[in-house]
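Here we start with a single chain on its own, the form predicted alone, put down as structure tokens.
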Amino acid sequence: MTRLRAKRHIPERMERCAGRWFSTPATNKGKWREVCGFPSDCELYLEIGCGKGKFCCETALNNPDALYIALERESSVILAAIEKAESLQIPNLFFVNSDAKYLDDYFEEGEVNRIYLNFSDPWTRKKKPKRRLTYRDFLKVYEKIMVPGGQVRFKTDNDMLFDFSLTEFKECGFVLSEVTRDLHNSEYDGDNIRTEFEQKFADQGIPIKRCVATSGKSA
């Protein structure tokens, strides 16, 4: 996928935006809605790969009484969201700078109520598999960190992707829903926020993939 470009002067700029993003998430570990200052018993949202921030914004926005935390490994790409979201001044959207590989460090068992993955790294070579944010290795994670009944919500343009994931949601227990291979002639587009990635690729006649799948794991 096609990345931005190398910004300048990224360290004063994610400065300037210091109260939006968390330089050490770890601290927050357990306790993110205290340290945000929101009630213990809102939901939390984490997007694992923001992007320039596009739909993190929207559906943080959309979602005023949830706390949204949206994740990003690349500093030129998540200052972008950063600075967007600051500019707008969203109350409830903070940013982490790091890797999905470190949740587990950043996130308290039963914490998160919601995950979304969106258009993530497909990771096509040879023996990368265990990199796609939805092998079963992330699922088992991101079912640790979620409250019981927690949902991610995943899309993807690559056909490839799409019927991986399904294969290693179901293998890890999720309970699968609002399938489609074709999200925006489908029923569940009336509410769907579209990233950067997905309104160019709809724009090249690419079908979008969409799933639901909610964690079987018990109270």
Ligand SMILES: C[S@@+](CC[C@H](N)C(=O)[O-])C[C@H]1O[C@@H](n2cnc3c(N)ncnc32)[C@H](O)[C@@H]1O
The other form holds:
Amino acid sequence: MTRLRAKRHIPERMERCAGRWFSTPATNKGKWREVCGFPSDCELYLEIGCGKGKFCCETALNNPDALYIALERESSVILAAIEKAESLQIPNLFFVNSDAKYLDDYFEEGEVNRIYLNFSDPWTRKKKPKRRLTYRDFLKVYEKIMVPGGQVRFKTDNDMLFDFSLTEFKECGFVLSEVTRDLHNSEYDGDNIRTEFEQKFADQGIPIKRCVATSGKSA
Ligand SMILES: C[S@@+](CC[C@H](N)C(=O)[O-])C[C@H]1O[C@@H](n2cnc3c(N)ncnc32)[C@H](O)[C@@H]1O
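The structure above corresponds to the form predicted alone; please give the structure of the form predicted together with this ligand next.
Every chain and every other molecule in the complex is listed next, the one we just looked at coming first.
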């Protein structure tokens, strides 16, 4: 009942944070930096499936010169992220409440410097691999909207999804680095920012898998 009541107020609460998210993101295609009031040469980082926003809020606060766009398809979830960014008054973080399958409509070729995929849904049933955010059709779009040498930074708790993703990255011409199956006990944990799901899995003793996939696209 409480949950239903909270959900009923989503439009009003979204409206209260109107400057923080874009209802027609396709109109920003090719001009995100300009629309958000950032220099044309600043880095643009995109998080796909940002959940309740812990990662994008902390990362944006740590890197005030970069512009962050966080995408999440669940409105009740992204609302928490938007309200978090508002309460912290983070100037360089904006949101899009939509599905990754429309990315090509929202971003111009070569507009994005880096993509973060944190604890994406694994879609474990055999017939659903095309829904995984590291399925090759998604990787081709990421490569298109990223600059040459752009990076996808990927973290997961799920061994099957990690193995699947490493194969997909390689087959799509991405170059892999910083590959670890135990991030929190690795040399790459120094500046790692934990997401909500990451903290939950770490508390359960589940090792976190992580890699960086660099686009092989040439300039
Ligand atoms: C398991 S949660 C992880 C949330 C957060 N990244 C974290 O690590 O705490 C996955 C999130 O991705 C979102 N998501 C899954 N598929 C998506 C898609 N195709 N487009 C946008 N968001 C998606 C889900 O709604 C969910 O909030």
